[in-house]
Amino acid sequence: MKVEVAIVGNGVAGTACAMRLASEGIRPLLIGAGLPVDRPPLTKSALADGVPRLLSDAARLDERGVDRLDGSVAAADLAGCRLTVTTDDGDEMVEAERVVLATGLAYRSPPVPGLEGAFVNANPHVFDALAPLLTSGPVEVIVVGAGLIGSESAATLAVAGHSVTLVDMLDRPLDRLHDPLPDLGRATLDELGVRFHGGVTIESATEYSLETAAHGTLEADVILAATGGVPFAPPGLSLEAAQLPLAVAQEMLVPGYERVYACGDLVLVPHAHFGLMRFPHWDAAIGTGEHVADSIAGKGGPYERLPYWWSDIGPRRLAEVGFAGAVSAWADEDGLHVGRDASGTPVCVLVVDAPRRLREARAIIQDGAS
């Protein structure tokens, strides 16, 4: 099979790239297992009702001008843009003029004996087995990992009526994020009745229990592993290029390859204002996917999309524009949490439960950059 553009990965970034290419009159081939699934609902609405949400279905993809190959890339000659795709009907050979790597993150249970059997709800395929357990009535649930994924999952389950325990090796939920996010997260989870245990070292696990060093045995009907993901190395990358996440050029080209691009959670985003930054979030996946498509279509330029992320932890909406990694000091300014760099320029704004102020927050960052 010969195609103009082959996109490896049918998540948010790959689908965004495919849709933008199709709008430019370039018919891409989107490669991935199953239909494209939207990831944010996996910790929210999908976890509540057991039904993952699709980014698109087969009919809409075809209508928009996107071809689809249901399978996974088993081998690749990226220098020659040749892919071997394993499907239910056998191996399919794909030869492309350009290849886009959009493999995203791999989500796995922590390397703890026995915990490999825990449900990883960031993976949509687990819902076939997980949904019946959560939708038949209230159960005891342990969520391992109190980052954004774990905190969102714990809050969703508590709102749905389940009894939820959230554990993490760190002392606070959202402890890897800047203040006041950990305190806001903890307060919200407390209000929802989520029991949080910090400083937890898990020594071993079974299907229904965790053995911990300081908290003894914790038991539940369902154990979720929500410890985040790591960039998934696509087949065919050279050892030199396989330093993940990938630092790509302005056009999202992979170093060492003339016709291979990368986008989404796989890359260090080459932002025109903030430089290379790791920004694994849904909005950046869309932005970088569309930027690759623009580059392929000859409309490339610097990547200037303003970084943005949001999180719903139960009823609480957290949203942030800008890049917290560039902040030297934070201060409350008229109800907005504004971060400024060493020169005093605003580079990040946190908005809490005030979605109507997002436009104002964006203006603060854009005015500072001008």
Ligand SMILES: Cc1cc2nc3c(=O)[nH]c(=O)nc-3n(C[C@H](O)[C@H](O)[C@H](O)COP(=O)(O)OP(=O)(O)OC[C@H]3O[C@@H](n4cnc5c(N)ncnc54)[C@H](O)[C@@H]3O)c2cc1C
Contents of the next structure:
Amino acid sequence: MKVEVAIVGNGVAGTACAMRLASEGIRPLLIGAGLPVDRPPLTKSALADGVPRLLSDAARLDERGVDRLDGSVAAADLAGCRLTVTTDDGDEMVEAERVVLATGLAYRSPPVPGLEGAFVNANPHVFDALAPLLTSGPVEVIVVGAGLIGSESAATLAVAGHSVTLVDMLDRPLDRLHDPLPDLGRATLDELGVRFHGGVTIESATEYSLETAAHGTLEADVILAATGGVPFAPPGLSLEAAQLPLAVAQEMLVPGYERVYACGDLVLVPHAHFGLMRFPHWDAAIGTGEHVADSIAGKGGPYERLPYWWSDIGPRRLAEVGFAGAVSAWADEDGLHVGRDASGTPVCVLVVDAPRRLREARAIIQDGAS
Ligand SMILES: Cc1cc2nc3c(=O)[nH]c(=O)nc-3n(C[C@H](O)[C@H](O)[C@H](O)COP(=O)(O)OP(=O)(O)OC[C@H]3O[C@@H](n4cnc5c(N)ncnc54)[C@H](O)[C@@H]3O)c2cc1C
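Could the form predicted in complex with the ligand be given as well, to go with the form predicted alone?
Full assembly next; the chain just shown is listed first.
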């Protein structure tokens, strides 16, 4: 089939790109397995009730002017914008004028013998097998990995009444994030009754247990692996471009290609104020997806969307605007955690349990930039 724009990946960025293209009068083909699923609920509402949330359904996509191909891109000649899509009915060849890569991150369990079978709840298809185990009554759960995904998952499960142990090789939950996030995360998990073990090396695992150096055997009914994702190389990228995440240009074009764009977690965001930044969060997936659509529609410009991410760890509401990577020093300013760069300009604000102050936080960064 011949199409104007083919989008590879029907997650947050790909769907945002498709919707925006359609609103600009370009009918895209959105390629991915099944219907578009939203990722953030997989550690929150969907983990609590076992039902992944859709970004859109078939009728709505059609109504909005988005075509859909249910399958996976297995091979590609990206220079020629030709894709081979594997579907239930066999291979489908797609020839596009432009291709958008929106394949996100790949989430897998860590390479520990026996842990391959752990549930990776960042992947929606896992819920078919996981949901019945978690929704039929309280169980013992071990969550491996205490980053945002693991800490959120542990908190959600504890709130749902499960007995939860969270383990990480690092000493604190959220240890890779800036202060005071690790302490805030730990305090919330403690309040919810989650047992946290830091500095844990897992030597081996079975379906129901972990062998650890410092804590001996840890047993559970369900083991979740929440050790993060790595950018997923879509088929067909030249070796030169395959350095991930992709460092795209302002128009979100993939280096070395004239008609191939990329967005979402797959890219380093080319931010007008912060430079190329790694920012694998929901709002940036939407922003970069829409930016690709604007570029294709000839309305491109600098990418200036204010970076924003949020996290719900049980009842705790964390939200941050700006870019923590640009901060030289943090200070508490009237209950907001404000990060300033070396020149004293506010470049990041962390808002804790005060969603109504988000607008104020945005204004602090925007006023600082002007
Ligand atoms: C569990 C979880 C919770 C999160 N919670 C938050 C949160 O609270 N706040 C926040 O700011 N951010 C959150 N995020 C981050 C946010 O969801 C991501 O930044 C966003 O989903 C990235 O969008 P994306 O389109 O790049 O990737 P994804 O949404 O992951 O979509 C990529 C899609 O590409 C498809 N795909 C891959 N390869 C192919 C192929 N060869 N052919 C066809 N399709 C393919 C995949 O199946 C997938 O559907 C969370 C992420 C996860 C995983």
